[in-house]
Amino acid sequence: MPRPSREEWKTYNSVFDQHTNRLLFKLSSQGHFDELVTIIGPGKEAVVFIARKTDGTTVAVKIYRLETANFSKMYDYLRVDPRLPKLGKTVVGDPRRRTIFQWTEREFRNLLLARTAGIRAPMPIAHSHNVLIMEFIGEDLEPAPLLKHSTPEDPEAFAQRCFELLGRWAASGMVHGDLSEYNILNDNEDPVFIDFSHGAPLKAPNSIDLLRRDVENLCNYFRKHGVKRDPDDVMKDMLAHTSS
């Protein structure tokens, strides 16, 4: 694995504030990982790292930026989630950090729910404040590519699998809320859904709009690769099998 580039080191410097440094040391001392190796993907809200454990296995460590994350946008999503009173009860501190900590906790819980519903998603391992540790999807230190950068060999079969997973998630009473070719991995021709922080129950007032956005994003992407799906028909079928 090559050393991180200069730009990656800049990302490291913007992520590792004193609070996060102390938190990472605590999580490391608990045996969740030994060292951060390199960046999988830097983003405006969070940065995902590959971390190595003492036994040589790898995990993914997602760190939400405390200073630059759009906490007001996060709060707009959180405040309409009917589960919110159950989330982050022990979080203390300023409103910005409370919101980011709740956002991290919600993604952890959504990943657990996704796994329970039979969705191919990273297994969540641990979380604390703005740090989420989860299963690394890939081989050795090479992450599985985003669907955006790895067109399936059989787009029709891959699309069918994606719609099946999205339908299964809706049938469990949940929506992803941010699904697109940027949040699906192509893991050896098998889709893996990631980034579940926007996930919300179908009981949330904005859930149908979120589901429609997910469906339209998938339909638009696969249409470019010769796969035709009508968003209205897909929505109708999914809503007919929900447990909301």
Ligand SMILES: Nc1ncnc2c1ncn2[C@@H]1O[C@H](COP(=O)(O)OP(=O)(O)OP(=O)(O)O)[C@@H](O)[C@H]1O
Second form
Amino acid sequence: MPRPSREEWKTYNSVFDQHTNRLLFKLSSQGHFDELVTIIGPGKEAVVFIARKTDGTTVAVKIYRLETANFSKMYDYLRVDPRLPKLGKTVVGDPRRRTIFQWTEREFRNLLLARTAGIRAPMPIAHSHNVLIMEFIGEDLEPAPLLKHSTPEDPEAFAQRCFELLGRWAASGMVHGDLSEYNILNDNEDPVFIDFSHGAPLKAPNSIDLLRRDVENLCNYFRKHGVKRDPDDVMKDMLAHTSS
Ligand SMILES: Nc1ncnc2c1ncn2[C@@H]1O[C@H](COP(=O)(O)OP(=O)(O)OP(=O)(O)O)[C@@H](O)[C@H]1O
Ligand SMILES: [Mg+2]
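Let's see the other form, the form predicted together with the ligand, since the form predicted on its own is already up.
Then the entire complex follows, led off by the chain already shown.
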């Protein structure tokens, strides 16, 4: 993958505000990475970079935008997560920033939980404020493609594996909340779930609706690729194996 041109970096300048630059400098001096090499994914809320370490290995660095993030939506999702302290008015600091920092921290925490539950997901390495460092999924500087852009050779087997991972996540009492072909990587024909910031315990008030949406997204995607799964049956199966 070629390095981004000066023009391309400029496009992502919005993530490199003074606060984030200082943070990146700190994380880099702690040895988490040496330099940002290239951009993998410019999302709405975050930009993901590949960074190289001095030993030549790579990590993924996800930077949530401080200026353009959708704070109120994030806040609404965080508010109902029973694990998190309330983002009350009494805490010092800019409430919008606090929301993004908690969003970032939640993704880190969910990734850890996912790994513990045996889900294939990037290993989280560190987080600070609006920056999350995790395992890079790919080879050399080539990220594993999104399922959306890389149809599996054996859709039935791939679907089976995705439902297995989703079931395992539900059995551990959690919902992903933003699962679709846009947040699953096809890593050499093996699914890797990413983008865990929406993840919440199943006992949170809106979680069953989120699970239903995840299941429907997967069923819709795989139906287009010749694999039939009934969302009602999948839901029943998932919920039968959870304790909530
Ligand atoms: N650990 C990783 N290894 C390789 N590629 C990754 C990794 N994490 C993310 N990506 C790539 O970066 C893109 C954006 O990442 P992600 O989905 O986490 O962010 P996003 O969609 O911008 O997030 P959000 O929905 O929270 O704004 C993904 O579509 C994927 O292509
Ligand atoms: Mg995403």
